[in-house]
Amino acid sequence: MGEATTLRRTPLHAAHLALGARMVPFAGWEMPVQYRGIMEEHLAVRSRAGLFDVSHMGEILVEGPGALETLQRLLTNDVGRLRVGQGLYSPMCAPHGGILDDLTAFRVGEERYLLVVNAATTAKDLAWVADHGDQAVVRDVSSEMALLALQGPAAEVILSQLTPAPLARLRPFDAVPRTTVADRPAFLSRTGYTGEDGFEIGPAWEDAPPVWEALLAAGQPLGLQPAGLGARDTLRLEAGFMLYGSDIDETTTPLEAPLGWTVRWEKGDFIGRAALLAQRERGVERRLVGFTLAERAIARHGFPILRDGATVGRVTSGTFSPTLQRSIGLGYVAVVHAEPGTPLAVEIRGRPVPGEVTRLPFYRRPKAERPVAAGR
């Protein structure tokens, strides 16, 4: 049995293939990497919408006495602060320090969490929340629900045609635990990975697909486009949002990546902080920047970042941006080497191709023009 008989597929497998989308293995699954374009699909979701199947991601609910508990000691960031209807981005670490995975909690209920998960991760996840679980019930629903990613200028006039729910009210990371999209049952969110405004949008397995139809019928006069994972992964480097497996995974910290802020040490105790406060406090050695390269070469995952011809750190994401029109990238370096402005090169192919550390995000609509933000 060959890898293309064993991968996952999503509900809207058969949509992707009539839209003409070219499928890739992607963490186990059959996923679109691109319908029209790349470059094409990126610049429609800056400028006007695009629209994503992530359904591929996990899904997992922590809920009854105790879930808030088991969330507090799981993750870096507050859940306590949450009320019914508000999301958070946080790492997962483990003991020493290092991330688990970085995913989004909700608080959909007075006792009841959704966690939004990485596709790769989301049997350790759910093995490690159910390990910690206390008494709460830990339950994975990945297979009982979709998700679609609604992102750019134009997603809340979009989605306004196709659901009572107030989008105008809700802030970056507000959620709408229950209310209707095409009038099917849908989980609601104001989040996205693109650095564009956007919605997250979870109805259930089966509803997906006429959802992504009507999502698309709607959104057709107003330019949105489906997009594939290839200007998902550029979209979200140019806004500077970390990659689970390439930016950051088990052995780097929040404090190497630009997480500092999700780590909440006033919250008390949570696994990880004893290693996390040591490292703090001694100083890391090592921090995950931004670059941009002076040609149009790719600086891909591995590749050696160069200080006066010596290797001072390693390549973890690159791509040529379409907005800014250069190469970019992010990769760790020595501390010393990390301001904004340090010159350094990008070995590819042999040859030091120059560039200089950039501070993030690369791209970030101006504020005048984002009636209201979003981030993963």
Contents of the next structure:
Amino acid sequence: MGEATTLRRTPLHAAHLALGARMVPFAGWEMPVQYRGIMEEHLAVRSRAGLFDVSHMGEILVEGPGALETLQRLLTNDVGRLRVGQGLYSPMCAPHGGILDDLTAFRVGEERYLLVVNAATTAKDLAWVADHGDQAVVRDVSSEMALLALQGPAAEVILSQLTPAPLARLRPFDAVPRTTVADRPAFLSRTGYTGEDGFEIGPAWEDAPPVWEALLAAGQPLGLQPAGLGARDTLRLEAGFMLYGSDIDETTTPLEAPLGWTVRWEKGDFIGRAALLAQRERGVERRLVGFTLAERAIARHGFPILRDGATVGRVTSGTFSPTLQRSIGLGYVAVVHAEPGTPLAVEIRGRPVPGEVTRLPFYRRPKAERPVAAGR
Amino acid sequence: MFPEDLRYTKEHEWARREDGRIRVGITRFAADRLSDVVFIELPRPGSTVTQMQTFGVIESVKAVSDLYAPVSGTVVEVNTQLAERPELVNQDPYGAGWMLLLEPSDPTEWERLLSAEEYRRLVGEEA
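Return the form predicted together with its partner chain of this protein as a structure block, the form predicted on its own having already been given.
Full complex below, order starting with the chain above.
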């Protein structure tokens, strides 16, 4: 970043400026980092609702008779158990077990899957999927589909005013491939990356502004606020979700990150399986753990993690948690230090700040607020 | 946004004369640009600071920045409230969000600070 490259803009660029957003470069895009303040937007999502523009994320369609086989080979999670209208989270690994990307795969038709991938990795993912999709048709629809994330306990009430989709029946990761939101055709799923209940809404690129405006208007009486990438980062970290490029990348495996649950050994072969199996048998040497600090100083990416004065790992993400009102972070440590409760320190500007390994997630939304699946 | 009775640094600190001593903080412009301040490292009372050398660090959720002393001198008081309530810097940068009270060692340094008008021009160019 910092080079004089042309940043891409989402269809909501003008809407962000009108709301007074502070725009920053992110993964080649000009994106809103905040509107009224990261803290305020974060707390709005936790207590009411927030609306994010995540149109910079990539969307790849994989379809045809070979679609399922292709995805089973590419992803560690088991796409074979998806019914139409369901999605799952999965890493996509290289042969050596390193994570090429983490994504959400939705089954949107009998032989049709939609992958929602990270903005920075879209081109790489597209080439990788196309290279391995012998029988499948692989198509980049990133510039056809916008993506809005409506997140928070009030999300269902807000969205139900604007869509005929049966929201109350949708469980987490369920999707409605074709519905309307504010009278515009849209993809809709009960997903998000904030640790709250919520929905992701994918209208056509050019329909994003009216859908955005309608959501803001419907949500205003319920305290909905537009929220930027700043709050998105603090929310996902509290929820213990990985940020690709910081917490996970091609040099880390799902078994080192706390993503072992996404590796479905029993589904058959997939790219990276042999390497991951070997790693499992010999035992992982390091693990991604959560930690909390005794001071409000922020552990930034790359800072050393210490135990008894010796470096035992590195910070991958850190922030001040608006919900917990304390400094939290993620980092890789040698496995002997990975047990929750282990005392450690993070070296912040040359000074060890004490803390301890903490069980993930840092924040879990109250049970009563989770969606109740009707009729199931 | 920039009180006329204050002097400023190009690094966005303000300085206010109070009975021969000088109170120090950061400007509204800097506080807004940092967004939510969550942590501030300040020197101990009794330590000395040097004009335009760093005296501490301020962290927001998104960024970390150095703090620069507007004038040289001895720290006679620090705002201990900021340890628990760093958000005071955002809420009231020229009042409750102050950081240091200094006993200046060189009275001529004050004259080298920017006037409100000069600082306004600087910020206008940066914005």
